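Let's start with one chain on its own, the form predicted together with the named molecule, as C-alpha cells.
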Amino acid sequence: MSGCSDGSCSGPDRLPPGMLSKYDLDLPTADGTLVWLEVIRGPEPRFEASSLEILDKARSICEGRVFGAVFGDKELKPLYDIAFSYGVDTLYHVKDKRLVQFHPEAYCDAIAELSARIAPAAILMGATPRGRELAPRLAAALGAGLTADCTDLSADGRRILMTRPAFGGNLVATIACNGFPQMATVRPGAFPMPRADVGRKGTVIYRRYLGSAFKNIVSSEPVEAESVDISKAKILVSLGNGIRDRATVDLAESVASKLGGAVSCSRALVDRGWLPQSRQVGQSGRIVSPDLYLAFGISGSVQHKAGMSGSKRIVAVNKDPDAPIKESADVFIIGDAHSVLKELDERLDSN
C-alpha cells in the first residue's frame, strides 16, 4: 500500500483535496440525525456507552429520523436490535472485515458518502478518543461546523445549540453551526444512559466500502480495561503531590472502599508511577463529576481543576492555608493529608 499522499486517500473516486465541494450538504432540506455508533471490539462486540446516550438525546430533541452508521463485519449482527432499541430508525452497516479496525480516513470517506445520500441536519458522535479524531476529519470533508466535547445539546427546530465548557471549566459557551450538517462530539456521560425500548424495529442497509484509504497497522493490542473507572465513581478520594509516603496510597484505597468510592489522583502521582494514568483527573486525564470529590495534597492547578470542576461537592485537605484549590472547594480543611486519611480509616471501621 502506498500511503495516501497527494489526495489518493480522499475517497473512492480518488478526488484531489479540492473534492470538498462535492459534498456541499448545506441544503435547506437537510433532515434527521446521523450518529456514528462506536463499537468496542472484542469477542463480544458492544456499543460504546456514549453512542447510546447520544441516540436517546437525538431522538428526544432532534426532528426527523435517526440514522446510525457502524463499521465491521458479521460480528455486528447481534448489535442491530440494540441499535434499534436505543432509537436508530435506519442502520447503515458498512460491511468490511478490514473496517473492524479503526481507519479514520476510510470511516470518514464512508460517512461522507452516506451524508451525501441522506443529507442529515446533524451528525453526532461520542467525544471518545476515536470520535474526537474522526469528527474533525469528517467536518473538513463536509465543510461542516463542529463543536468538540459538548456537555449539552438542545434544539430549535433543526438548529442545534451546543454547549461546551471552555477555559478549564470556568466558562460555558453555547455554539451553533452556520450551515448543515451540524456536527458535534458529545462528552461521554453527559446524558444519562437511556433505557432500551426492547422490540423497537428498524431497517438495516448494507453498504460496501470501495475506497482504499487503509492504514498500515502493524500491530494492535487491547489495553486491559481498568477495573476502576473513576469517571463513574460517586465518591473520589484523590491524591496529589502532598502525599509523600506510598503507604498513604493504600490507606486511601482502604478509605475509598469503605466510602464506596475510588481513588484518583493528580498528574504528580502518575509521574511518580504510584498510580496508573487511568486514575489521573484533569485536562490530560479524565474528567470526573462525582457527588463528592475529596482532594488530599492537591494544589489545584488549572489543568487539574479542568477535570474536577463538575463535581457536586469538593472538599480539599491541604497543609497550605493559601493553596489555590481553596477557591474551588466547598470545604477547605487545613491539615495533614496522611493523618486525616488515617483518622478516617479508623473511624470508618468502627462505624
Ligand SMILES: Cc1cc2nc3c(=O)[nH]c(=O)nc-3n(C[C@H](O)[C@H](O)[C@H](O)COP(=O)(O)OP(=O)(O)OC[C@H]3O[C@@H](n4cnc5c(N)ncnc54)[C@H](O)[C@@H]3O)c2cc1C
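Mind pulling up the form predicted on its own next to the form predicted together with the named molecule we just looked at?
FYI, this one's just the chain on its own, none of its partners or other molecules.
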C-alpha cells in the first residue's frame, strides 16, 4: 500500500489504524459441510439411506455450502441429480474405476485431500460398517476430533453439537469439537428420510485419485444378515423387561406376522439371549419410526424412548399404571402383556 508515510496506515503489514484490534485475523475460515455419500452397488447404484438423511439434516442446521463426495466411475452419473435433490450444492466425484470397490485407505486419502481444498467446518458420514471403518482413519489423518454413532445433530453457527449415547446407553452426551473440521458419524435412521427437492441443481467437480493406497482383496464373503430389518417395518410388536416367559416371544412373532410387521425389543431381552441385538430399539440399539409401535412390558426408559420416539402411533401395555412410557403412548392399557398378546393373536385368527 503506497502513500502511507503520513501515518494513515499502521503496523508492519501497513493496515489501516484499528484493523488489527477489530478483526481476529487468526479466526479459522472453515465453512460448510462435507458429507461422504456411500454408494450401494448393484444393477443400479443407489445412495445408502443414511447418507440422504444426513444431507437433509446438514442443509437444515449448518451454515455454508453442503459438499458431497462420491467414489467410482461413470456408473454414478445417474446419481448426480439425486444428490442435488437431497441438498448437495457441490458434488466432488473422485473418478477411478478402482474406487468402485470400497478401499478405506484410498477413500481416506482422497477425502483428506478434498478437506484441505475446501476447508469444511464439518465432515459427516453414516455410522454404517463402512462409515465406522473410514471415519476414524480419516480423523487420524486430519488430526480431527470424531464423535461416533450420533443420534442427533444441532448447530450453533459453524459449531456442530453432536449427541450420542454414552456409558452403555445409560447417559446421553452432547459433544462439541474444539477445532475444525468437526467430524461425526450418524446412526442410520436417526433422522427421518427426507423428500427429494426434484429439479434442484448443483455443480459436479471431477477429481482424480493420484494415490496408491490399495490393498489386494483376496476374497470377500458377505456376512449373512438378519432377515428382519426393524428400521424399515411399518408395524412393530416390541417386548420389554416385563416379559418373563420365553413363549411370549413366539406369541409376539405370531401377532407381528398376522399384522405384516416385525418383532423388536428392549435391551433386557437381548441380554437374556431371547432376541438378537439387531432387534433392539433404543440408544444402544436401532432407531425406528414405524406407523404403529405396540409396546408390551416396556417401562419406557429414556434410552428406549430415544429409539422409538419417531413412531407415528404408540400403544403400550404394562402392569404398572405409572410406567414412564404412558407419557409417550397414544393408547395405554393396564394389563398383563402376555395375556393381551394372546387375546390379540386369537382375535386376529378369527378375522
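Residue numbers count along the first chain shown, from 1. Keep in mind that what you see is a predicted model, and the values were worked out from it rather than measured. The term rigid core refers to the most C-alpha atoms you can superpose between the two forms while keeping them within 1.5 Å.
With the core held fixed, Pro120 shows a CA shift below 2 Å between the two forms.
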